[in-house]
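In the form predicted on its own, a lone chain appears below as structure tokens.
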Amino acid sequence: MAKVSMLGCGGWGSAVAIMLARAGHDVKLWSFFPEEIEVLKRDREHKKLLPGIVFPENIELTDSLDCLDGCEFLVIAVPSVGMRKVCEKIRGLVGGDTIVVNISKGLEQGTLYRMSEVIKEVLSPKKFAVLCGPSHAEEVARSVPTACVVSSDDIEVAKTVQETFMNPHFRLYTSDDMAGAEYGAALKNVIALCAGICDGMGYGDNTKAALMTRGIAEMARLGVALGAKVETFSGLTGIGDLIVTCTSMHSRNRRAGILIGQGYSAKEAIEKVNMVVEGYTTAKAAYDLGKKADVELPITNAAYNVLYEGADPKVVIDDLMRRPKKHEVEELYLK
């Protein structure tokens, strides 16, 4: 069994690493914040995010660095705005020896990095893999099966990431297309806000479907235009991770956007939520790469101009509904 040390103990940190501790490894997880531990270890349970679902015993909680001596394998969960400051805390103490496996999700603000270039950026890890696809933290911490992807530019780190943390709840794929896995599992987060916005605006089934095929085609397009292959759009990082987070309300950006939806700001319908929604800063990200790339991004753009700018849903999206002719097939990859 291996020693994993987990940084980052918010709902999908705490989940995977209850996920691991039931395969009977040994996990260490960390917060930066002393109060937020002292709590989890008096319940030994994340009463807000996964009530109900106790610690295993073998996972230590602790604020000190200290758990990162040793480990065979460093798992990253950081909220993406925190990305950067958490991994210069820990910059010289990660051993040469170590993989480290990130498994949040987003875009960089200024850098637009993906974190995977954070994490390189910073600590330049000698073996890294990326670890995202549809994947509920809710759910993972309740064994519901469920599959995902490891992502490396070694496929040999994939597999040794796919051979370590999968179990008969949680079935691994490998993959060498790290960038793609990245832009499916940040910008799918955008058009889960949008198929909230709808939702809350009371549009049906035909519109979230429209939504969703045209929102892959947009992030298909941007992420091949980045140098990610068009392939992994159409697998678990992309379509799959695409299909949990617009249909669910385990999802936070769908949440957000169904309050958006029923008249409240972006500001006030993320103070309800009261967790990270990351579609929102991932929408200006995108928005910005998208024009630094020079890609066509209508459903990201039109997001924009509704968080970022005020504009009334209803008239962004009877805008898109009226957009010149297109054709389907040429639209998909192409600008």
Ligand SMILES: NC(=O)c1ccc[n+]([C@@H]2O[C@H](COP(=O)([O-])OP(=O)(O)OC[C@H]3O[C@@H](n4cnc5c(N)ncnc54)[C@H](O)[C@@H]3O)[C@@H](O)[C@H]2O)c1
Given for the second form:
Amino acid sequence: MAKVSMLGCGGWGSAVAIMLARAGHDVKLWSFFPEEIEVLKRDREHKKLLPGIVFPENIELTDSLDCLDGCEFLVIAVPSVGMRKVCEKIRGLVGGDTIVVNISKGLEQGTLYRMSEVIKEVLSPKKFAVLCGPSHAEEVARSVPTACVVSSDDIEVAKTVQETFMNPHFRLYTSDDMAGAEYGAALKNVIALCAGICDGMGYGDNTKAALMTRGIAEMARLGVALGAKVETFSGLTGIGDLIVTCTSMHSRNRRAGILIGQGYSAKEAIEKVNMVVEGYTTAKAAYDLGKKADVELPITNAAYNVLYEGADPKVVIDDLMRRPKKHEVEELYLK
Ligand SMILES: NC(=O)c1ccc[n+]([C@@H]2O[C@H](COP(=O)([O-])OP(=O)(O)OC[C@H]3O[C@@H](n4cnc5c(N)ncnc54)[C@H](O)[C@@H]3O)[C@@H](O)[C@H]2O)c1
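If the structure you just shared is the form predicted on its own, then what does the corresponding form predicted in complex with the named molecule look like?
Zooming out: every chain and molecule, the one shown earlier first.
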């Protein structure tokens, strides 16, 4: 059984820790915030995000970075906004043989980096992989059958993570397209916010199906322009993650969108959700990336206008419907 240390004990970090501990691994769970660890130590449960699910005994909760000593896998589960800060805190402490696995999603503001690019810039890990796909923390923590993808530039590293982390409740596929997996994982949160807005406005299934389908085309167009493989967007980290995020009440991005569709401002909606809403910051980063890469992103730009410019969602959707006539698949041939 493996020694796994995890940074970030929010909903996702805790759920993955529970899943790995149930499979028999020795897990150490660390937080940037000692007070967060104190509460979890006291309760042996994440009462706010995963109520009723007890942490197995083989999860050690710690606020000491000694947990990095001798760990075989270092799993990072902090929101994109805290990623650089957390990586800087552990710079020089990660052993050369440790496999670093990022399970966070999002793009860094300003640099527009994927999380792997932030981690590589600060930590330069020798062995690195990204694990993502359609996976709500609430379901993984209940051992609901789930399938994800582990991607790495080094396929042997991806296979090692697959071999160690996969269990009868958690199926893992390997991939060598880290950029595709990360752009899919990050950009779908923007589309999920939009799906929530449509739900909040009382639009129906037709609208959501159109949004999701045109959304994945847009995600692929941007991803391919930035070096990803188009086929990755048809997989678990693309369409799979988009489906789960756009259709579920577990999605904070969709919940924030619903509130905006009901008339709340973006700021009010995020305050009400009271958790990290990655789609909000990713919308700005994706908007900037589209401009930088000169890629047409009508849905992302519409989301940006609603979230950051205070545009009326109804007007924005009307504008999307009135765009110039197009052939459905033309952009798939853009490289
Ligand atoms: N919740 C899910 O179901 C899920 C599933 C897959 C991926 N993710 C991704 O995993 C990442 C973490 O999500 P989460 O749901 O655990 O978030 P969360 O808000 O529940 O918790 C994040 C944890 O990160 C730490 N943190 C928060 N802000 C920080 C900051 N500014 N600096 C340093 N540390 C900070 C805290 O320890 C906090 O508990 C996100 O990128 C999210 O998109 C979440």
